[in-house]
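Only one chain comes next, encoded as structure tokens, the form predicted alone.
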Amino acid sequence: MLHKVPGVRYAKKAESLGADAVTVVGAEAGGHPGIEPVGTMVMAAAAARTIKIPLLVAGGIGTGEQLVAALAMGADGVAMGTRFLVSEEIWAHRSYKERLVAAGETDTTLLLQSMRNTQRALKTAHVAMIQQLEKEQAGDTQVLLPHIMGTVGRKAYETGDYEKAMLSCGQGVVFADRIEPLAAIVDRIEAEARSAMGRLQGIYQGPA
């Protein structure tokens, strides 16, 4: 069983209950980074020092260089979500993918802290409205529920009208720089990882 957790203490608990492996999610992740988000770099190193079962790291990861860094910190692999949203195989509307391609690392935001269900999503007019509701009617989940339902997001995926939905998106969106086949994205990540490993090898060996 592979269990996904938003913190090291949860990873430790999952290990004690018999999980075969865990994915630890850092603050940069799209979706739910936990109530007290901790950056992926700290989370990865801390988790690697704490648990013995296989460890995957996620949150803002979208390059081969980051893959190598995660392995260097003790992870056994990484998980990527946002990076693959621009693949041609994903059924989301092209307009939405084009918005992701144009997005930078500051184009996401956190919301739903008032529900203790923190979410990182693409900045949209809909998300700004939800954040305002949280300020004005804190604790009233019934006011928020109609705006955060999965059906709202699904409609945006289908129509491309992303401004009218809360859509999970990680800071790694900055690396989603073109719409292309999934295999092409994987090939690029592999090439980046090999290049990074080559640089490290050169540093290790030192000058000739």
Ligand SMILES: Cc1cc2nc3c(=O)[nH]c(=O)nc-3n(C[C@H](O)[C@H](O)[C@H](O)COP(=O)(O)O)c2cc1C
Contents of the next structure:
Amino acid sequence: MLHKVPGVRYAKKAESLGADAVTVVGAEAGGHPGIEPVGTMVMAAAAARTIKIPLLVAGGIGTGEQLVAALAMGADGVAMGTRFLVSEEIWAHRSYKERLVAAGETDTTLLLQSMRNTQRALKTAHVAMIQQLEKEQAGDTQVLLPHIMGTVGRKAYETGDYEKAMLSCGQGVVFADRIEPLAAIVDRIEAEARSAMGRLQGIYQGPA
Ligand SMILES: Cc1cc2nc3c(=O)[nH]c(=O)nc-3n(C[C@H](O)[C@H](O)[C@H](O)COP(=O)(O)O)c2cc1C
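Having gone through the form predicted alone, I am curious about the other one (the form predicted in complex with this ligand); can you provide its structure?
Shown next: the complete complex, the earlier chain at its head.
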């Protein structure tokens, strides 16, 4: 069983209950980074020092250089969500993918903290409206529910009208730089990782 958690203490719990492997997700992640988000740089290193079962890290990872960094920190692998949203195989509307290609690392935001269900999503008009509701009517889940239902997001994926929805998206969207087949994205990440490892090898060996 592979369990995914947004914190080291939850990873320890999963390990103690017999999980075969665990994915630890940092604050940069799209979706749910936990109620007390911790950046992946700290989360990964802290988890690697604590967890003995195979460890994957996630949250903001979208390049081969980051993959190598995660391995260097003691992870056995990484997981990626946001980076693949622009792959051709994803059925979302092309307008949405084009928006993601244009997006930078500051184009996502956290919301739903008032429900203790923190979510990272693309900044949209709909998300700003929900954040306003959270300020004005803190704690009133019933007011929020119609705006965060999955059907709202699904419609936006279909129509491309992303401003009308809350769509999970991580800060690693900055690395989603073109719409292309999934295999091409993976190939590029692998090439980047090999190049990063070569660079590290050069540093380790020093000048010839
Ligand atoms: C569009 C989208 C939908 C997601 N849906 C879920 C989900 O239903 N359940 C879940 O546990 N995580 C979900 N996640 C989170 C991912 O499983 C993963 O933890 C996260 O994408 C990793 O961080 P990254 O987005 O920075 O790569 C989703 C992420 C994205 C981007």
